[in-house]
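Below you'll find only one chain, the form predicted alone, shown as structure tokens.
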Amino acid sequence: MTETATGTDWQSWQESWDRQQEWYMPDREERFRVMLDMVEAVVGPEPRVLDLACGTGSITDRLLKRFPNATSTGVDLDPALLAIARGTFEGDDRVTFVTADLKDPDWTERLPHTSYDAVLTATALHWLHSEPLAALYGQLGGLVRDGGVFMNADHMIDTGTPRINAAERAHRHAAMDRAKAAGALDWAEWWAVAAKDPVLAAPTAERFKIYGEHADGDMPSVDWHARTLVASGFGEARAVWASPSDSLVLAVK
């Protein structure tokens, strides 16, 4: 990464994060497009959004580029990714970032609003085991306004299709190996670069104290997510997009 005359080049960090994530998920931008299509379809083009487990603010970035009159609250616990997010959106009064642990039963008290038109999250909640995830969904049932939406794009594994799962994984990993040979950074390598950066070194060290190398969460099926969301107070829920390895579940309050 580079340093500009006035400070850290946050946009370069955003782009490098996107490239690292796309190495794992080549359909990532398509997921975001469908997510925002459904935001517009259900709650309109000027939503108040909660970017849940926001990381560097990838959803917020795409939200505001598509819907300039939207607002976003990003919430996360990772100090390094939040540093990138805050640096990227500094001075944009449409965006607020909150440091909070989603496993803390009182995390919603840190938010600037008591309800949202849309709560959006991607590639994040698989860090939670099913029991705390179900508890989180219960909280979201009270946070999304009537008629509002929750969307979760993530790895959701159907254990009833082991041969399909194995074939997909082998095919995907072969493509990842080719990209790696061409110079793509994986998760561990990206964090190694961040750990050497003069601005991100300290928050990177702190995030590894919080999380370790990677959290040991669950990846339940689409059906589990839909059933749990309906049990949490949403009126209906189902997948609205899927790739061979990922799904996007939409719940309407």
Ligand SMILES: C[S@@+](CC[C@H](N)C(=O)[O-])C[C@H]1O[C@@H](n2cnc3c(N)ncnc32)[C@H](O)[C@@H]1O
Second form
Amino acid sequence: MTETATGTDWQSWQESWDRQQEWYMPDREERFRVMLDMVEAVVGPEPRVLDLACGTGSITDRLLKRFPNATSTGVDLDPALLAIARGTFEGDDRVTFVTADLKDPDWTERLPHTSYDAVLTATALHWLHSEPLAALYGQLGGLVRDGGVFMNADHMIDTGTPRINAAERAHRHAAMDRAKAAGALDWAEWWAVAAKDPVLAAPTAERFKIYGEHADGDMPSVDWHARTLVASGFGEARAVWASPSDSLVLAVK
Ligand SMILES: C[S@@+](CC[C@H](N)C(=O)[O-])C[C@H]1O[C@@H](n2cnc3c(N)ncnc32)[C@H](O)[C@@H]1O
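Target state, the form predicted together with the named molecule; input state, the form predicted alone:
Let us now look at the entire complex, which starts with that chain.
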């Protein structure tokens, strides 16, 4: 990674994070675009957003580029990804980052606000098993204002279609193998680079103590997400975008 005269080149870390995530999800930017279209459609262009399990703050970055009058709270538990997020947005008073474990029953008490227009999350909640995820959805029911939105873009598996799922997976992995042969970094390789960086080495060691490689969770179906969100106090919920493996579920309070 290159370093600037004033310290770490956070933008390079953002770009390498994006490339690594895109190796798994070539359509990652499209899902962010649809997510922000639906933010604009339901709560308008100046929302107060909670970027849930924000990682390096990828949603916050796209949000502020598109809606400069938006504000964002990013919450995550990973000290290394939060270091990149904090370095990137340093001095931007529209953005606050909070360290919290979404499985902690009191995590919402760490937030600077008690209510949000939009809670947005991507590629993260499959790190939780269904039971803690349902509990988290219950908390989000209290955190999204009436008329506000929750959106989750993630892997969502329909176990009723095993042949489609197997064919889709084999096809996706063949493309990933080709990209890998052309030099793409996967999750483990990206973290090996971070572990060698003078600034990120210590928080990277800490994140491996917290998570191991990453936490184990479930990938329930779109129907499960929609049903659980409605049971958590949202008025309606459904997918607003889908790829062969992933969906973006929107719930309106
Ligand atoms: C694959 S990353 C996605 C990050 C970001 N949303 C993105 O799209 O680039 C998954 C994120 O979920 C976070 N995460 C997983 N479980 C968590 C928990 N229990 N509490 C807080 N954050 C969690 C991880 O630390 C990680 O930053």
